[in-house]
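Next comes just one chain, in structure tokens: the form predicted on its own.
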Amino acid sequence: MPTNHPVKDQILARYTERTPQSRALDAQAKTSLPGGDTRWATYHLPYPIYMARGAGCTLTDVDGHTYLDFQNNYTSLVHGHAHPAITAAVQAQAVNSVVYGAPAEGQFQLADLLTKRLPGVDQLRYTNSGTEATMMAMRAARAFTGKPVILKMDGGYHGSHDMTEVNITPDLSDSRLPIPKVEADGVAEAVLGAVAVARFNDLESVEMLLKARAGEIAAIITEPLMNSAGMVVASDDFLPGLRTLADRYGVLLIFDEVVTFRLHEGGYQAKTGVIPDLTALGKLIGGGLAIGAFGGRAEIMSLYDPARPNGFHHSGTFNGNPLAMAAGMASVSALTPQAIDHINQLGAEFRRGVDEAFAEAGIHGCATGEGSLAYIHWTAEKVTSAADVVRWKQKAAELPRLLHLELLNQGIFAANRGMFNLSTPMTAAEVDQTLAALRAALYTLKPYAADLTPHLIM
């Protein structure tokens, strides 16, 4: 870690001075939660801010400070907080019970809405998270094809089940193909026999594996746009090329649209015209409640028909629970083409503003992303892979962390890794306010950058 610097000390001092209640709650949480944490993505040093309530595109913390929310629970709150239609739907359902242990109309009503929108989804089944959704999509692919291996992208994130805990952190070697590795202790090395790893935006690496492991690979899984890896956009030929290769080698194509569904009424698959065989969903389809879903071609999903002899078993205590169905119907219904266009245009303005703010401050940096999604990078180089993101972070010292804290000091709440996303209550005013805060933060950080990362100074 870099040594102390006056700029760092000043940012940390402002942060701790304005958030004493969050600091106290963090200390209390450490009694029963390891490190005070139960969700790794939301924790950061010196301690996270505890929120008390949200309304529209704002949050209020336990110390009474208000923030513009550009995190939105990592894209699940596409309509912000306490959206009237979602709140009313949840309240109306809650008085009748939150879960029955029996089917309810909301299950097929939401499924009907989703299958009408997503061209690659004829039928679907619910889970309780995006992690479960990708797990079941991968299992469905293996069961349908009778093949054991899933091909994923280096740096791709598909949740936290064992089959996805491979190369979430990208391989930085010069190997033509990424070197597969398990991501964390506790994940059996045996999973490496069931996962192949190619490079995002590199069709040649995909085809090399399809040739080398012919007859073994059941499916290719990818995010159409790499989310947690740094909002890395697919090249124009990559997704169509995956579809071509999947067909040529007789494997299925799975799109993880847990995040990208927000970019178009019919998801990224409708936006690009590249139709997968299976799709994983989550986040916004539950209106802020826990949910996931996986679906695809009818011939694949029909294997889950409970009346079918030897059908595939899949259950879950809260799958398709009425509360999530009610919130999901309200959320998806409110995500009209007009609403999507609105946040996508704001997102484009935000990314342009980020680039301009870095240039104005005389610091190398840029924003990637698409539509209502953005990610801030401290580099002048083009970002085309997850490995590119890791390489610039290794050279950026504590700048990403300090920018996050300084934006919090100025009332902007975003993901600590540099990810931003917009919600439908936002207007150009919120974008302008956030860009003004970013410009001020960059000028604050410039002396730190000049001393510790001089390669970033123009």
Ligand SMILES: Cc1ncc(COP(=O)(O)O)c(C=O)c1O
The other form holds:
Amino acid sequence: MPTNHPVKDQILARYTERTPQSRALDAQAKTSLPGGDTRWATYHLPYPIYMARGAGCTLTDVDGHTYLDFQNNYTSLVHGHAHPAITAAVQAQAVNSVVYGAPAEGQFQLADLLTKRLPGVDQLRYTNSGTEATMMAMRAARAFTGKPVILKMDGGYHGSHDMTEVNITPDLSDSRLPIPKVEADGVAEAVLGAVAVARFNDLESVEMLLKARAGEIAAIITEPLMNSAGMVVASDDFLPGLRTLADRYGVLLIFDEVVTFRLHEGGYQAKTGVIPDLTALGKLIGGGLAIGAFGGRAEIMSLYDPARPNGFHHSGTFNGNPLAMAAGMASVSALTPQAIDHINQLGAEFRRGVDEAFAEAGIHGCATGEGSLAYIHWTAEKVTSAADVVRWKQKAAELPRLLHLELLNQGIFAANRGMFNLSTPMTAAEVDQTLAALRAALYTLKPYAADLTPHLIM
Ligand SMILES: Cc1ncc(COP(=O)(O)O)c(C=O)c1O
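What does the same protein look like in the form predicted in complex with the ligand, given that the last one was the form predicted on its own?
Every component of the complex follows; first up is the chain already shown.
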């Protein structure tokens, strides 16, 4: 909802004054890329900032400004930019060719590393994105059980294939069960016949669907913590409850750990002891290169053995390419329990600092998340569902967008939806610097909030 206010004008004016080269490149890009964009998550008005290089936890834009990177390519750069071991691994592999069209050792070396760490993954297969990973995990569940339907959570994001393009935007109706709807243009309505939608943190809604349709439902898929939806954390009983329900009704449980793997050496499944039948992975396991993987119990995954008569089919020109394997090995190896503790502690400090900054500013707001993941909400009330996140955002006018732009003006690079994540090169100094920028930004935004969203003023 566009609004008019002098604070907004000032923020936008500063943004455009600082970033003339980005503006020029955006104009140039519009000729061959629709709107200058090739990825929704990185586009925002008035135009996104073009980056020239990254090092550690910093990015430098084409106008020469440096930013602390709290976006990290949406969590995939858990070690920040140009990590020495990852760069060396990529360089060493690149001189020996980037892909062979034949197997290479790196494929099973990275798989060994991952299967040792993730208790629910005995074997795995690679894809080239998290999207393909969840697509294949869902397909594996349908092939294994012989049942057609996947149960997902309202507001859950699992990439952009057709089966997941349902209720990414949560249902805001009062209906006991979310009303399923197709999300993206061009996705056939028929997909709704193969997807059921329950509410996260609401086991009753899951059981209602399982009771009615267990004969059709192959699997439940969820992120253990809903990241894109707004870092919505599972209540203590939710994940164990899903496991119990999956067993009771004879359906598989799929965890999408594309993002949550970073929270514990063995992923969220090891952290909670709730072991899924199938797991989707991506992002950090490629050390910054394009990757995905799906894996699970040997009983299911062994059906992909190509020597097996009637084995499950799975192909992809770049699956397990040596470059991604090399970067992935370096990335996962460097993500030690100590490194994870380090970023998780910084993340906790960051979320605490966000809550304090809002309280000091006299504005209702808070951060949710866990470990090295955080999300800023314009409410101090408990956020337990994707629908809560959207409802509060709708009441915040343009504050989320203006905060994002004002933080960029101050050299803090975060996701425009309000998501922050930490990388291993960060220290308390970067967290302090970012919290200071947040305090200043809230001070700048307060007159806007007072005029346009007075319910947010304490
Ligand atoms: C939880 C989750 N699953 C799957 C995906 C899709 O991964 P990719 O963008 O690599 O296709 C994402 C991407 O953000 C994600 O956050």
